[in-house]
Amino acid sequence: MFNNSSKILFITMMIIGTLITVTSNSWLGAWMGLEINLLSFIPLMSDNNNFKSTEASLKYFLTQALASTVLLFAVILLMLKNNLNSEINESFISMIMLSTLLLKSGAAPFHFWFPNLMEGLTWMNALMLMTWQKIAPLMLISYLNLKNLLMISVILSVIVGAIGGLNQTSLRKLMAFSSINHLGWMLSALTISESIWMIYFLFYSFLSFVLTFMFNIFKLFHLNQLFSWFLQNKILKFTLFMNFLSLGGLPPFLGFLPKWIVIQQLTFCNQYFQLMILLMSTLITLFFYLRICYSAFMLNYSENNWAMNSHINNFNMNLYTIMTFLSIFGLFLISLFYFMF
């Protein structure tokens, strides 16, 4: 990806237009941000060798372009609002913009695109997808100060990425899932505090990314390759789903700690009923990760013998294994950490 100028180019733009919307001070700013985000990461998904992504270039274009328009129209209405002594009810309008953000970011029950455009992607701009894009729609959100809506966009976003990924068999899908799972815990994290969600988003990042780039790196889109891959190499296996329980938030692993945040944030604000929810999914969604790495494990798969030479270069081998020991023993290095200083 980084050897062809151009898409140096749209990667550098794209980070400009987050960047313009994280600093704008004004709405017309942001909407022009987002804008500027979106047609940056459009050439960056088209890939010639791939006859899904054209359709999903254009999938994200005509939502992108619907929730942008929404935007500007509810931004314009403001305006008049403000300037105009026009009768329009406030809330109705952030309600506008809300719903609007929260199509951008893929959360439910506006998701509906994001499992289809993941699934044309490859996994470097399905990580983009997951984490880059993400930043802008959220930052906005947290200028809204509409917890109602908020509230049962968490809610469902947690249930739709908790039931929607019990079935996928594609790993891209179920990654998008557990992407608007994750998206829930942070709206709801967003609710409480700036500081929170982005710690929270800090740690999916990178969790995320240690996925995807495993997944880049021997090319895997389904779990029947996850299976039986791997069969020379048990322990790159097991890392691998050692990770795969971290994303889900297992207790042990570094997963766990952003969500240990959030849970005792929520508990301080007496937002029970908001938690009880969140964890049943969180519950569901690591049923499917356990079932994953048990049928991976347990069961006996035929081996191919031209499969075997699976070649990562010793970079990528060391940068995996730090970050898979990040993603192991983080929660414990960092209560070490806390308690030495």
Contents of the next structure:
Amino acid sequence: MFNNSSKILFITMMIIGTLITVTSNSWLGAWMGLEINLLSFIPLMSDNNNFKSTEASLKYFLTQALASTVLLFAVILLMLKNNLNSEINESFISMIMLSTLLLKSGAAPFHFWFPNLMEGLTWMNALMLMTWQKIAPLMLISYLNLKNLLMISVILSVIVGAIGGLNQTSLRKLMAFSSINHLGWMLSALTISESIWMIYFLFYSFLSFVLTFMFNIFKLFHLNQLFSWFLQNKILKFTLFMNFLSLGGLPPFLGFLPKWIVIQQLTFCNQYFQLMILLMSTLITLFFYLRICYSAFMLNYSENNWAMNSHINNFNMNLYTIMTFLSIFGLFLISLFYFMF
Amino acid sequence: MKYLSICSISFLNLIFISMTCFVLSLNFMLNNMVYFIEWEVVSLNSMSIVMTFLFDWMSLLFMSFVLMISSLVIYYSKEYMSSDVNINRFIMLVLMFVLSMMLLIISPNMISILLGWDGLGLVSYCLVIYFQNVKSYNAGMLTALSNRIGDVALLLAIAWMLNYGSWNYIFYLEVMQNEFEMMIIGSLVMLAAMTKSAQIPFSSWLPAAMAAPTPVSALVHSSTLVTAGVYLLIRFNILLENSWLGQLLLLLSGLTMFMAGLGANFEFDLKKIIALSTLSQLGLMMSILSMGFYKLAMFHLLTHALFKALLFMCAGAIIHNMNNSQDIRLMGGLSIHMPLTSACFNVSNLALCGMPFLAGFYSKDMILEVVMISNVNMFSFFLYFFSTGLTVCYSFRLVYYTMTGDLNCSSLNMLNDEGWIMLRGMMGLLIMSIIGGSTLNWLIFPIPYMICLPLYMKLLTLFVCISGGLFGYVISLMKLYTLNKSLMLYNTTSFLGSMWFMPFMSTYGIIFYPLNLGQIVSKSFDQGWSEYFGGQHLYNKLMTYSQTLFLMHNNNLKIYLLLFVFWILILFNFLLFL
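Could you drop in the structure for the form predicted in complex with the partner chain? We only have the form predicted on its own so far.
Starting with the chain above, the whole complex follows.
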């Protein structure tokens, strides 16, 4: 992917598109950034040798294009009624805009395209879809001052993310549902303050990067591969599943930190109902992560006879080790830094 | 390559320490000297927890006896346990046991005595379950849990001792004798001692503990562990005098003595007979102690330790030769096949019965005569003398079954009397159980007891013993057409032969209803309602939801996009018309 010069161009364009969106001071500029971002991400997704990725890119294009169209429609409507730069007071217009942005980011009532799409992507594309592609819509959502619809979306996102992952055997779909669940948390962080959202987003990106990095190296796409690929290296397996738990937000690991911050801020804002649903759904996600981890954490487990050797080069291994160390001991390290400075 | 055996090393060490203790004890006795060593471990809120060692002639003498018996037992184990893979573990456990016993003997402090006391409980549990099978596991559980009651009582006594600001009980016993708190402490200590010495409500563990290897029975369940309770009460004897505690203890220990003596007459397991006889002798010690004669109790404790350990070692040798069969009905004629062992067996049996000038005679005869000149009621008097008769009765029955007649085991059976290591171990104790009584008598009682009795009372002991012996012979006499006397009174026999149903009461009786309740709770709550409404139901529901969700996911993309457009149209309608 990185050897292809056109792909480098598209990646740069994609980044620029997002930057245009988050820095623009008018809705039209934001829309333009979104379009640039969309149009440059599609060639990244499609692969001539893989018709599933072509299908995925087409689905992505259709969904995002529809969302962008409606967004443009709403923006023009807004401009007709007011000035382009004015504060948004019209709740229905902003509801339309919020709906489009939720569709773009893949939040719950409009998330149906997201897991299907993920199924056709490579892991690097999936990572980009889960993390980078969320920045622009979420940033735009933060401009909209509309709590009720957002809260409905939050609740639905966490529930769908939790329940959708339960019966899942495809790792990409699992990560997709996990992403939806985390998106719920991020949206609820967004209702409190942008900096909390940013912290959550950064930690989420880091944790999902560690996982997808390993999945990408070992070309893991289904759960049963997890049990067979790592037989030669039990510690690798063990740490990988620790990363899973970290992503799920189990307390001693780093993944708990952003959740902790959100939990604290939500209690300060008296959002107990929302918080309770968030926590319950996270328990369900933790349940299925733990269920996956059984084979790694238990003393006795069944092993396949057809296990294959897995290869990982030295640089990747070092990178993985450092990231895993941060992911597992990050919470303690942060406390240490707190005492240090 | 022959290594130096752990048994030999331990034997040499222990016998050396034993001799040292014995000489020291003589010195202390001669000079009437007591050493009191105290080490403060921690001081908390003006309470100091101290490790205290009390060396007087009593503790040193007891220590020397325990060490001597344990050294001989370890020597004996070298052959008895020679084919055992884990003999090192076994010897180490025995040594740990001896260490705990030492700590118990020399501690006059409630907290430091607990160290030895709990050590005894733990190690005796490990020794009882040494042969790892279900039977010994059950026996070990019964032993450990019965003793746990005593541990708890001791802990409670420690809590009550907080009132006095220190746990060195020997300083308070005399001063606080009439205090209510001291009475509570005394009763708790008595409870502890009764569990350790297997007095009546807690008797069932002692015969059960015979699942342990025979050397352990010789050391632990006859001479040392079970006498720990007696020794504790000897230290607390002031509290028993002139109080209801002493009276209660007299009744219970008298009944224990009677019950065990009677039960031994119905038993066919060689080790269990000896265990019941131990129980009976413990009752004797306890009862004379509860009447205030603590020196006599100590005296009997020591002599009993000698001949009872010997008796167990002989039984072990016999069992070893009978290929681990303990049933006395299969034995017989052993005096011909194993003469030396049989000699030791008979000497210790006679010492147990109180044959004049053997070890048991001096202590037992003195106890009985002291009882006669003391002021006891008719019931206790009856218990004392009837139990003495029963002792002789079951001893003669045992001799009849094992020593006389023909061997009743399989027709091809190799018996020999050439286990020289075992025999050498037994010889040491044989000498001690012949001369031990008189030696101790002269040492412990420099001034003889003044006992003045009419002739017929003086002869009462002798009469009781002889008639007991005759009874023992007559009731076990068997011919081809002998009517089985036990089966004629089956209910009575099963009552008396099973220790008055005490093993059932202290196992099933206690656990039956809680266990049933536990089963019901576990079935209907843990695995029933709370499982259904808790984990399983939640899991099933979530799985159903998940499946429903996937039904929704399996649609065409255009449906989702159309739904989105409809949603936008609805919003737009509101925008237009509101």
